[in-house]
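Only one chain comes next, encoded as structure tokens, the form predicted alone.
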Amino acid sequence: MNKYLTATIKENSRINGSNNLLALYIKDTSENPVPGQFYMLEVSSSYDPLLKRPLSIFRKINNELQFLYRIKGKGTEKLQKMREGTNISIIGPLGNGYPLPSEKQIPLLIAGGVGVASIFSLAEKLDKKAYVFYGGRNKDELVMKDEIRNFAKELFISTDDGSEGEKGTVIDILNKFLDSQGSMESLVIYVCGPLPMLRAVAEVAVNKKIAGYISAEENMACGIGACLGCVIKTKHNYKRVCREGPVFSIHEIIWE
């Protein structure tokens, strides 16, 4: 299937803080993304910046692809200035998505900041409600909270400055929840967010022997496995985040 597509910007609006929602109209709907997959998006009509930017799929409704992104550099600054009606080139869907939980497993969905886009798309596909743990530095980093409450069995929020939810990290509220559980055997973790959070959640999962999956983030140039710019070390040698990932077993990555 053709993964090189032309899309038209239908909406590009600020949600809160530096978080934005981008909606693209595409004619080619032959391939539907699964939760955890991503697209490479052109962020400028010039060669500055040259490289496309990877964004996790947030939602697809008919011919509309939606993405959540945070302005954190030159590329996303350029993207935020692109107006409705502009045509851009995209590549996707790319990578591998999240394996779904078994009938007996209880999903714990863990998101940090704009990493909620990937987790949100998974939650919408589950046939059972999940416990959701959502953290950020402050309340302006948290988006789509009301929508999350609609599909969550329970939503736990934390912020570093205490401006919303419990003051502390998402690891703090996760550990508090786990301490209240009798057995870890039926739990399965899904996590997406900043690198320090991923590492910390992986450490919890290893120590408590909890199954799970992690959505890794790395800088990448091509998104199709050719440039090797996004390799990470795993227990099974180096793997490409764009090709073998971005979703890996939470016990597979070797953190350095």
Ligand SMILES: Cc1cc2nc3c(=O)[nH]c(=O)nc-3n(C[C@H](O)[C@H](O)[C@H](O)COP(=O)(O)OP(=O)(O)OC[C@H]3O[C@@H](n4cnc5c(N)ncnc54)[C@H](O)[C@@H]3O)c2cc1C
Given for the second form:
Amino acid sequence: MNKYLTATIKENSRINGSNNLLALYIKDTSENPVPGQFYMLEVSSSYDPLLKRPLSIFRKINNELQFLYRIKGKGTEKLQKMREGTNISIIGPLGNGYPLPSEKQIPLLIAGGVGVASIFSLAEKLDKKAYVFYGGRNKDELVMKDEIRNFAKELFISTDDGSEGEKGTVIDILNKFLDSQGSMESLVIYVCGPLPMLRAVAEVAVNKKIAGYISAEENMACGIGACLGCVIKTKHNYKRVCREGPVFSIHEIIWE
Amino acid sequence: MKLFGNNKNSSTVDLSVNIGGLKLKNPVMTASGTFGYGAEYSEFIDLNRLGAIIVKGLSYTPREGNPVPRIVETPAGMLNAIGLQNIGTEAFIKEKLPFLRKFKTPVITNFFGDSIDEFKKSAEALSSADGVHALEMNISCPNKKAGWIIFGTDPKVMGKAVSSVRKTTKLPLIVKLTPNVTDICVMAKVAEDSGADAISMINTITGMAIDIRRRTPILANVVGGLSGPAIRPVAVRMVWQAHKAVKIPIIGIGGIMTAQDALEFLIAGARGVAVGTANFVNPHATIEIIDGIEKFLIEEGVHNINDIIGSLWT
Ligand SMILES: Cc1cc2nc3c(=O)[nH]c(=O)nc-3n(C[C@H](O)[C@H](O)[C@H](O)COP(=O)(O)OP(=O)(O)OC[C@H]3O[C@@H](n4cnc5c(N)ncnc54)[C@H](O)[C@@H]3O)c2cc1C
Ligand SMILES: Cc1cc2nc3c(=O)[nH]c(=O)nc-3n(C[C@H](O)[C@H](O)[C@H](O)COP(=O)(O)O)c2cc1C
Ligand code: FES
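Form predicted together with this ligand structure, per the form predicted alone context:
Complete assembly follows, chain above in first position.
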């Protein structure tokens, strides 16, 4: 099915902090994305920036693709300035997506910052099965809390400054939860967020022997496995985040 | 260039070119390292429409490549320091060639080594494989034995490498020049005199980007190769210079995004073009460029693409 699509911006608005919601309307028939997959989006009609930017799918409703994005640099700044009605080209859905938990497994979904985009789409799919752990710098950085609460068995929140939920990091609330659990055997972790957080969650998972998946990030040029720019070190050598990932088994990654 | 006025019959436009004995249905190829091993783009475009497919650079034994970050974007371009990650000639022949043989499009294998011996071993293995139609020798890597001299920057080292490889293969041999030299014409001439059937140019231009807050280089490898529209004027100039210096055909490469860009190279003297970074931005780029060249020739009333090659008025 066609993966190189023209999309029309339907909404592009600030939610709070530096978080934005982008809704794209696509005319063509296209594949339905699964949670954890991403799209490469054109952020400028000129050659500067030249490359498309990867964003995780947040939601798809009929012919509308929604993304949550945070302003990071030149590309996302330009994206924020693009107005409704503008046509942009996009490539997707790309990557593998999260493998779903088995009937017996209890999913723990862990999101840091804008990593909530892909975690949200998974929570929605799991429908009341998952415990969700969501960390941000402060209260204003957290988005879609009420919606997540609707999809989650329970939502635990932490902020660096304590303005909402527990003061501390997502690792603190995760550890607290794990301490209250007997066996770790039926648990399965899904995590998406900044690198230091992924690393910390992976350490917990390894120490406590919990199964799990991380959604990795790396600078991308093509998004489809051709340039070899986006690799991550695994126990089976380098793997491409865009093709073999972005979701990897938490025990497969070699952290450097 | 002859101008015939508007030509109504599009079927009379002949796009085929001959690159050092290799016949192509049109001059548009894929630049090595930007098209994977072909399969990656086959879900986006019909590979049968391409002039040729040039695959990712191969070494005799597999290579792991550099640590990340390997790519960073720069104004109208990108820097890459992939570090020549590849699966090696043997795995390529076994795992990737059978897929490529299904298409009517010639396959050109880009290859490299860090010694003349390794170059020869790769060239031999690839020449005897069913489905390889030409070799593109990437001399932008360092010659370990000669003390990390880049093969493509020292005329003597390059001459020796090219003539050694020449003896090992009957396939058309294309030498890919690096722009990181003082006089590109000297290198083009060395390639021709050492037995190359064609040259391709340019490879990436060495560049660097710095994280000003951390005061560190952004790429793990510190420096990388610049590609994309930012390098096109440099590439066009070099193709034009080399075209005057040598008789063998030239494949023009560097920042080609559109048919107009490709036509600049053809008019400057390139007989073929290869599209690189544009594939990342637009997976349909090669096809749009082929169609665009054809449309341009119809508009200009040019029946044969060879009439436009090297047609620059100065
Ligand atoms: C699979 C995947 C899914 C993603 N999903 C989302 C999402 O849903 N929402 C969202 O806001 N962001 C997401 N990102 C991150 C997003 O792609 C980057 O923030 C964006 O490309 C930065 O572009 P820029 O031009 O604004 O920044 P640049 O000017 O290119 O860089 C600014 C800073 O951002 C860093 N950066 C650049 N590219 C990336 C990258 N790919 N990942 C992380 N940091 C990067 C640079 O190192 C630099 O420090 C995702 C990344 C990947 C790989
Ligand atoms: C990610 C990447 C990988 C590349 N790998 C190779 C390679 O393996 N061998 C080679 O000869 N050139 C390689 N190149 C150089 C390209 O083939 C081409 O010469 C260069 O990018 C300029 O063209 P462009 O501006 O159209 O990309 C690579 C370029 C890029 C961007
Ligand atoms: S972004 Fe090109 S291989 Fe992953």
